[in-house]
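In the form predicted alone, a lone chain appears below as structure tokens.
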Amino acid sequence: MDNFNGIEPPMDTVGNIRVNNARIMCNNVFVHYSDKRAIDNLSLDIEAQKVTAFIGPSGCGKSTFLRCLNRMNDTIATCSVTGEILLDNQDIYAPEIDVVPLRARIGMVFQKANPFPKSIFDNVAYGPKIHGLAESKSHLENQVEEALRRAGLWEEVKDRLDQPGTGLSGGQQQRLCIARTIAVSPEIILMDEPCSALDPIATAKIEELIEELSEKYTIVIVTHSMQQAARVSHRTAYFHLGRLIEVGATKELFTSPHHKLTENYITGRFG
């Protein structure tokens, strides 16, 4: 068994992995890259219309697990996922599941802002167009405006929608990517370290946005910043060596962790 500083992770996770109003239920999930195990028998519920944060040292599996939730790991040839991940009690890894509409329902915002080499308008309009969600040109324009408003970007870009999205600042590009994600009306938004490349002012804007979006969307965020997790999330899950060590209400996990590994991490003894 893996160990760190002489402490072995428990076979059973500390904290309640189950919640009453789960949108996603994960049961006994294993992830391998070829013969290397990246996620080890992980079970966890994602609560509806709340922000759940995944924290832990680099390489602990938090981003790998996040990508399981909308099957982004399917794009990696050497990656295999076993176990059960249920969205509203339907197994998203079932053979009949089409990943295209699945990824519209479970959108993703990546660590590095990745606007398309298109105009600001076309970046946001792309999803509604390919998914056939726009009934007319005016409907599409309304969808783009609504998404940009929800992403807190409309007032900054409304007079230059025909200009390249790549010409925006880093923080604006990340909010553009969030607008692009929510333009297809997802139910869940996954965020993989969305602020790691941003300055403190841009980070604060994204964090405010996460709080606003959680009123409508279920959000899961991977963050290397414990302070960010404490600020934006309702529940926090601590990962270590591919295992879920502890999960619980964010305030409780940061003030009264129940496992020594969690305590050592949040107090800066390792990680």
Second form
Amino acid sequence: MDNFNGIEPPMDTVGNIRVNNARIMCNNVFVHYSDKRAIDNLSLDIEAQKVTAFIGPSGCGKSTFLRCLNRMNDTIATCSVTGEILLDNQDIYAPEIDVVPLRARIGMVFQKANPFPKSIFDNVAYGPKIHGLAESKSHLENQVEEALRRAGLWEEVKDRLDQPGTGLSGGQQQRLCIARTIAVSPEIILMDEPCSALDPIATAKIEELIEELSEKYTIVIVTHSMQQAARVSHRTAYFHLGRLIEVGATKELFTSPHHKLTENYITGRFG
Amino acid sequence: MDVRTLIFLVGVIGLSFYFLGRYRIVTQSAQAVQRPHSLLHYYGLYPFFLAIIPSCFIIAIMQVADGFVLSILIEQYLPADIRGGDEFNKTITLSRIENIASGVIFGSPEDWLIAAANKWLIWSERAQLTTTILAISSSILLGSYAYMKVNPGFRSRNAVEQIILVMMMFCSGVAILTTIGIIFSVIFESLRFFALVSPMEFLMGLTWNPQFEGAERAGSGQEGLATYGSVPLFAGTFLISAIALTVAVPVGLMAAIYLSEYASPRIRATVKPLMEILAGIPTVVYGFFAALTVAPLVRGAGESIGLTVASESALAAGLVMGIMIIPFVSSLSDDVINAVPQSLRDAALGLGSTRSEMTKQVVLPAALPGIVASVLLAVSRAVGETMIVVMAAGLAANLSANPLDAVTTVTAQIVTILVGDQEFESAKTLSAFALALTLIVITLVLNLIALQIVKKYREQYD
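Alright, leaving the form predicted alone aside, put up the form predicted in complex with its partner chain.
Below: every chain and molecule of the assembly, starting with the one above.
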């Protein structure tokens, strides 16, 4: 932990890490890649039915922490997570937890749109099929349509559902991935820089979509763009070199940051 | 001058041109204001290539052509009865002359033979002299031409890259031409066979029995006692290949899936090379493993449950062949499965798939073209495999779908037909080429079908 630009990091996170109706509660989380510490003693609540944004410079651990929330870090052999991450008061890292239904409850949208090399229909139908959510073919079709509608993609693709999802434009692919995630009916959606590879128009559509989705889902979004965090999120957490520096209501954090590091970052002095 | 000295000399000339060219550009650019267009060594490489490549071609062509031309030239010195006689005698006489000319003399040859040999010597000396003069002069002329072109404005990099491009095209052409050459030589010999035996008999006949081929069939056009129905051979080939693939494809594919999706990097690093050792074992070794170990086991197991098993069975050969081709399937499939992007795996896992759902529904479909390719490679190995069959499945051309019978394959028959001294005019010998041609056509068709299947079902992930 060096290079704090001469500013001491706080021992504890500035701002209120707890909220009233928390969906996820994280207590003293540490993440290590082999011997390298990626997340350092992090405690934070994720508020239900709200959008929480993680911001911070590259390598600050925001994506790592996001991937802890649905245990995607399990696929990395060298990664170890300690501490508590409670979903509805149940530690998701407890040995009796089965990671498969967990990931169905906590969906994820990735940085680079990664549709399966299958048809648009099959991409969205994949989740309902593996989880046995559809009772019949027509039920499945309804679910696919519903998910595509929610992702705002239905009008664009309804006539070519049998064409490959990889043939869509970048923004459409990302919305397809969101539709695919929604189709599993998750409770929480994690988004890892979902717009970093998209042009401004596609980005605007996704942001609009996030706003709509937040009425139904709890959303956590990692973003590089502070404007995006300001536009879409209700609560923002600022990460710096593996520590959670400051957290607060988005408006407040962007207008009157309490910690010097946060202020430097959002005024564009580094990062 | 002999060829080795000649090549050495051309090499020396080429190298001198390299240094000359470089020296010229260095001195010229020292005087001129202009910077040379290309890096300095390109100005040496251009004369170097021009000096050596055409010369090497001349030497190669003269080497190939001179024996041929000499035989034609020397023919006029042969006595009339040999010159007008049959092709075979003429060939023998010509090679005797060549032997005498190179100092290998058996007994006391006739005077005209010695005279012809002397002529041969003179002609071949002349040929060598011509080669030398042509090669050296083309080397010097083209080298100097290139040398004269060297100046700072000359785009020698482009010129050199053009030469290299042509050389690469030539190399790829060699591979294609060789394939075409092989196919044509097989086709011509097959046509000679089909002049003796009707294609219908060959393709539809159910009995393969070339052993009683007599001179009467080849010489006078009479029917011989031999029969050339190739169906049992192809049936045997497919039976054994099918058994081999039934072993190799599931085992190889499962191993590949384990290695790429489940095994830890350390296990993978150990197991994969170990499996590839299987591919390095000579097929002869597999052959006696099949004949001495597996065949008796199969036989014992069969008899213990009351089945009659031939001591050489298709099953034993097929099983061992299957083991042999496991690494072809597993190693290649493992590579293509690994090439499926991690982002697709993340997507599947992020939706709550289990590892096996992810593998079956996302990874394998994406890797399908590569997997089919690896199976195809295994098929062609199985169809073309000879040694194991010769040793373990026998040579009896039975038409049988029972894997416990002795069968034989196309390749095994080709070997038995062509081993030893053979009369090259007989239908028996020529049948080997017809078999080879049919085999080539069949594998080609299989490849085309598989390519169509891949095209239809592939899932492109880029």
